[in-house]
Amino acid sequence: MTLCRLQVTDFRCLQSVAIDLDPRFTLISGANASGKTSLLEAIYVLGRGRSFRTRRLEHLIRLGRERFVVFGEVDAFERRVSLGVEGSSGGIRAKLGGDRVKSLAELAPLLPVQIIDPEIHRLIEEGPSRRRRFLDWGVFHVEPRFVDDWQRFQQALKQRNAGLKARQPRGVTGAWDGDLVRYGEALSLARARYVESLRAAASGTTHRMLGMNLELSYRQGWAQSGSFAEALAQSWGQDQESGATQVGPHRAELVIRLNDMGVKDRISRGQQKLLAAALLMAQVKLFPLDSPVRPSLLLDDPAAELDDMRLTGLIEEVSSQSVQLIVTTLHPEFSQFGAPGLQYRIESGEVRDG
């Protein structure tokens, strides 16, 4: 299954866009600030329920409008399944097959989407929360129970933190510790298993693209020498003082090293981009082979800030992936991925056949 139809209304600079998408390769060309990235962002929002560019919902709504709508259709064994996302001042709502979803996470199994954009280096450069989100997207697609464990952990964490903030007695706040430990340990074990698979899948790609040896490890968010329950008990004083739970998988970190050294501030921006791309493509490789769905890989101007040699390496690795490829570029003659099945030109937010 792949995304075959996209309709976008009042999203960023896009007033009204409707395009078909090729199951293999779609190319979208246009000048800077023409709306290319916004089109990819709309696809990302359709599959993730959030943007990769901003946390502020109002930035996604076209100026002067009250809401945006992104609608898509996915080919599913001789039928099409619809999915839609609407954003307004009231928040984001989504539907699958015309029915309202309870959680935006329900979009992901139908439209698993990843993006390689000029800001992908932020996966390496920024703090642990971005790497946790990256990690959890991968675990979600290979561990069937993960999303349930994650949601239950988040609920227990929210309730415990509310109790801490309100200075409730330990007996009241601690009532959530059982669920916090049970589901926190389960999701932490799932993450740790996934990191081992990710390291194996990414090592070869990283070496080919960077000529360096990759090391990945998972820090679970509490001391390795003890249990989560023990860590919670020992942290009670700090939790009370700060009004928030200080240990647990919400404090976990994906640790990335190259040639036995840390990567933040140690490698160039171009190397950070290639490393992040290698990790992302390793996630695509780990996508279940028996899944009826193929991931959609979005490439936003892949030539930006990469020299010819590094761009060639990136293209070779991307070309080997079993994905639906949607690429934006400044030049319509961009041919590094071969002939596109469908091609469009975008100008000032309007799309026409390319």
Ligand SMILES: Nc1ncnc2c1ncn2[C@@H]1O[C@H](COP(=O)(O)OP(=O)(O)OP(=O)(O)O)[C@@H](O)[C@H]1O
Given for the second form:
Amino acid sequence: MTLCRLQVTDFRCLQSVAIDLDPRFTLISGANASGKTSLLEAIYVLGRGRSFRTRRLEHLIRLGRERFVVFGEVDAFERRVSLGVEGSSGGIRAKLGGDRVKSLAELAPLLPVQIIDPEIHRLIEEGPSRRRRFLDWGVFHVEPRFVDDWQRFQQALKQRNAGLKARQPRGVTGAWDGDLVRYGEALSLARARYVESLRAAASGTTHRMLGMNLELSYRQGWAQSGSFAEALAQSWGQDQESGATQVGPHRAELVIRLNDMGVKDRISRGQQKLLAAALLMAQVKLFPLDSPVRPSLLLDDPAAELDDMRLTGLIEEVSSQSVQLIVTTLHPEFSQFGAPGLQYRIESGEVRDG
Ligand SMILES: Nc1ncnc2c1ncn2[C@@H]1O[C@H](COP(=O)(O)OP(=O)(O)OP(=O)(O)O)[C@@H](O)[C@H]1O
Ligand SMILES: [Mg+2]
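One more: the block was the form predicted alone; return the form predicted in complex with this ligand.
Time for the whole complex; same chain goes first.
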């Protein structure tokens, strides 16, 4: 099951684009500012409900317009399933098979989408929330009940924080602690299990690409030695003072080390990109093999980012995976991934064959 058709309306510079996608490899070439990244961004928004470039929805809407629409068809054996997102000042709304659905999370299982773009080093360089999102996407696709635990935890956290902010007594605010602990521990355990598999899946690639040993660990967001319930009880004073819950999986961190040293300010930008690529590829590798859905891997101008030797390493990794590749390039003669099943040229936001 892969994305086989895409229709984009008023998204960034793309006024109206409709293309078929190859189940294995689609290549999109175009000059700078032609709309290549925008096209990948539209696919990403369809699978994730958010952009990888901005948090501001209004930036995605074509200038002068009020809404964008991205519509996709996933081929599901005998039939095609359609999924869509519409973004406007009222927010982003999802549709599945023509009907409006409550949560964007309902589209995500049908279109697992991952991107390797010029900004991937941000996974290493920025704060923990980006790494938590990275982890959560992975866990979501290997443990189906994770999304439920995650949503219930977020709900309890929101209510508890509202109580703290309003300076309500402990008896009232503490009413959320049961749910917070139950779902918080469940999601924390799921993340910790996932980090173990991720380490196993990423260490070979990291060693090949960087010649360094990778260590990954999960810091759960409260003292490793005690339970979440104990940590919550201990932090009550601080929670009250700050008006927010100070401990829990919303404070967790994926700790990444190479050759026993931290990676944030210690390795080069190029190394950060390679490391992030290795981690993203490991997520694709961990995608359940028995799933009828195959992940779509978007590569935004990979030739510009990595030198030839490293690019070869990445290509070997990618081609050994059963993924749908959608690649952009400045040069139509780009041939590192072999012959594309479908190829398009994009010019000023308009797409044509070849
Ligand atoms: N909301 C918007 N409405 C209209 N145009 C937009 C909007 N947001 C961005 N653009 C424009 O879309 C154009 C294409 O941007 P995009 O990032 O997709 O180009 P690209 O082909 O990836 O270029 P590069 O090769 O430089 O990475 C840019 O000129 C940009 O200014
Ligand atoms: Mg671009």
